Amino acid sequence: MAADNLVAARGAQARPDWPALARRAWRRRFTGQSMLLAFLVVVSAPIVLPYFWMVVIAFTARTGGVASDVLWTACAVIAPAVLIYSIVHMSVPAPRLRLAAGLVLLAIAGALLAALIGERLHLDNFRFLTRANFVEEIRSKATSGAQFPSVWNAFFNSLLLAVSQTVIILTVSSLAGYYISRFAFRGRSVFLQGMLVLHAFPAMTLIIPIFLMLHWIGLLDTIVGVMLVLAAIELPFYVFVMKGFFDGVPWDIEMSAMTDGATRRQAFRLVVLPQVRFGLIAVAVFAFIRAWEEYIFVRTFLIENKNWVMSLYLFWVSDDVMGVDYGIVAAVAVFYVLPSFLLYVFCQKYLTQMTIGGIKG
């Protein structure tokens, strides 16, 4: 009897205390996530704060002092709300409770912002979008004598440049990447090395030769000329990226489709391309943003104001009216950033899921 009691006592001592272990693991996970969150906040603050300040100036008064007051007031409300939601998100396992807590915090923060800075917010700085006399207003404030076009003219020029370059890069990089990945030809390794070498050289060194070439062929001061230049400079990198995605697609599924009667073109279009859709989306997003934010080449190759893009429009507005009207400059900057921001927001779930296959020599 005593021996049985001794065995039972030893078994009870050897049994793990699962609730204590769970609490210890939760504390360890919570501490690690808190430290990671603090690190990300410290690192991202110098990047996020200037954009936040730009938005605040765009929706507030025309002087920097009032905008600074609004900025710090908004930070005093938004920063604690974000911190509280982060703690709730890490500590509450139920998604519905996290959503409810987020909605409550959003309502409270919105009410506080409306009460503290609501009367200082306005849309007058965005009058360049609708008022026809804004061009004359800018000309009267301008110091360089530049003839400002309509912002919509610059916007559609930027859109034409970005969309056209994206289509060209997607088409050429997908076809070239597929061919390099699937077919063995003489000089293949040298060709891949050459693409990397071409992308390694600074593009700034090519401005003068490209300027002369565009002048000789009649494409200087045209959107088409800039589009072709940007596409040619960026294509080696995107071809190499798409080759990596095609390398990750097994050859067996393509051969199975061809065995079932599909042609090589049908197998490429119906079987292979859906497998690399994340790569296509990533290339499209990066190519669009790269063309949308381009400044050096458009500043060099576009001369007439009718061919201005948004980067040139923002530069000349900043150069001519900075110090006179901060609100206009910030509003134009917000309008300029908005398409890239929206594109990234809608495509971020695809960008986070993409994987690049192994690179074959």
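Positions refer to the first chain, counted from 1. By rigid core we mean the largest C-alpha set that fits within 1.5 Å across both forms. These numbers come from a predicted model, not from an experiment. Compared with the form predicted in complex with its partner chain:
- When two forms of a protein are overlaid on their rigid core, residues whose CA moves 2 Å or more are considered shifted, and residue 28 is one of them between the two forms.
- Comparing the forms between the two forms on their rigid core, the Cα displacement of residue 290 stays under 2 Å.
- In the core-superposed comparison between the two forms, residue 161 has its Cα shifted by less than 2 Å.
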Contents of the next structure:
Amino acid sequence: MAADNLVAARGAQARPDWPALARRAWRRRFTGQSMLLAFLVVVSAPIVLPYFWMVVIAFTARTGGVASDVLWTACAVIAPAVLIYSIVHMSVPAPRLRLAAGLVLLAIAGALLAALIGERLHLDNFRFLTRANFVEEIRSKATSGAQFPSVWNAFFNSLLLAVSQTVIILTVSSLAGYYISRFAFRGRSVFLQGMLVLHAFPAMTLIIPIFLMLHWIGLLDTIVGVMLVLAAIELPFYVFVMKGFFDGVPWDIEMSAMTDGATRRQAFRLVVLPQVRFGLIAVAVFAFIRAWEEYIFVRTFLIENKNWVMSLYLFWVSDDVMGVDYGIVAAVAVFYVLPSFLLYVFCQKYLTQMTIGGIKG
Amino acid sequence: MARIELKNLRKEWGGAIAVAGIDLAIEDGAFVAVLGPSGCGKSTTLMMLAGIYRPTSGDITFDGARVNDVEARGRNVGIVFQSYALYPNMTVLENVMFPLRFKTIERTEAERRSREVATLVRIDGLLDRRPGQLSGGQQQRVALARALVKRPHLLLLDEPLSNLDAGLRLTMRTEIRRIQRELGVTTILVTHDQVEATTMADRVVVMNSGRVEQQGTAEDLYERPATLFVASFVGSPPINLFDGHAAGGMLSVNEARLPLADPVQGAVVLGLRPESLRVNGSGDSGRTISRISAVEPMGREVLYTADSAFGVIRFLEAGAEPRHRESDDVPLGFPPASALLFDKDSGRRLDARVAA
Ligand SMILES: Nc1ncnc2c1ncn2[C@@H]1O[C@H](COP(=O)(O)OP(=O)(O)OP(=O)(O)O)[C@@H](O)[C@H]1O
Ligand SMILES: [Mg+2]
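Structure of the form predicted in complex with its partner chain (previous: the form predicted on its own):
What follows is the whole complex; the chain from before opens it.
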């Protein structure tokens, strides 16, 4: 009898209640994921919200001030939409259904927004794109002083700065990184440490000496001057990053290429560089965006308005003792972030590789 | 194809000696294996032959011409690295064609030659893949094809089989041998696997700490090892070595005493191969009663460990079934000609023999 009981108990134990276990696992995953989602929404709200407002203001504000009710209306439509989509995402496992639900929600939110604030959208704030002297229309000639430059002038200055930064940094950091990674030379480790130390110093502390030096060289108030300063300050870090990527490329491949008949330079170009292309892309994107966003150095070293870059342009648009036209400032800001934003979106999958290469080095 | 000669070749790395003066001559079309323990300078020697490292001193000649100052790309040497070193950004076909890029060969001709070599090493079905999508054995064949496509004077193989499983290693061994014979290319194979060296090559060069210890056929190395190092490195299970002392025509090793056929004096090392020891052999010398302490069946033979008058000794007997058991006492002896004697100080083998 006792033995029978034991066997029965073992049998019961050996056959667990699979559906119940599955339900429990699902519940646990559900709560875990929803908490994660809630956390991410809360954390990203302070980052996303200002950008969102910036865009809304750029397309709705009229001279004289910002109507904050538009902001609240937009938030009132979008926040519930995000919430509902999160719940759908959590509870619907099929990706196709999720996508369909997302599209429906998007359509509803879009329709609501169009109905509620649709007629208040306008492009007036973007008139700075076509009219150089728009500032004089909103301010008296006295305050605006000299002729305000066209935004395209600033845009191309910024582009020139960012592209040349990218080219300089890509060229120097790939060559220097390769050399440091592959060749033993006297003082190599000191050099490496020195580069890290250099990068640890806040470059701002050098701003006055650099100002004086640029003045003496005659490069003050030129894009080239800023270009050289920025490149010099940023390079150590990128050289270090590229060295890390090159360290990850095995020696054998290069030696093999050279026994196959390639010169060292051909081996570098045909075999080694393709191995570090993600590093090159990451470095290029970061170098570009860093120069595109630069403010302190250009603010200090560029004076004449024909040399303004986008960040200075934005600053001077918003700088007015008589009160600021927020609509135009927001519109300029939207125009200003658009290139960085697009670059990030298109290169995002390569950028995540940079940390991997960096850690390897 | 070329006759290769190394003359007193040395390589130092900032004072540390990797290769300490090597003299070697390799006939045109020969297949030579360089055998040695890890870190003895095998790869360094190979890299010097390929032109990647510059020798510190000494000469390398191809067909009598000194090539020390010829760059790697001018030497026309095919090399298969231990890691295969395929170019991950290229397809298999592009990998194989890569060496032809640097020659004045038309693209169509280059492709035809590459496909021909690919067929030779049996990778013709994989030409559009990338190295990342290949198994270790397939990668090895691609590396071999890439090394062969430029019709090298000299083919260098740096432990090409060490990443493969036992079965594949066996097929690749015969495969490489077949290809080498077919093309007749002078080949140097580096390995630390003695079976690989002795089965594939015509001649084996044993290296130890940057020096050539001995070169010869597998039989030479096994039966007439020049030094203690070669005796202990070649042969599996390893040779039994005992310290002894020779005086007055007698060799004493621990409690055992053996008569010597030749006059020897001083500290001597006695070497006995596990497979030359036998139980109850007629005409054997050194016969002592030994107690068996371990029995290890190894398939077609059995390895015994026994306590003898010489010390702990290991011996092999043919046959799958063990004929003795643990704690059995057996009369263990060896044919007198099979015993090897070495000078303890220099490590060199003595010509002296043990008497019957
Ligand atoms: N680039 C280098 N710099 C300094 N020392 C080196 C370098 N390459 C090799 N050595 C040293 O030279 C010696 C021989 O190295 P080598 O690579 O030739 O050994 P190996 O016989 O190929 O060993 P393994 O079987 O492990 O591949 C080693 O002691 C090694 O530490
Ligand atoms: Mg090696």
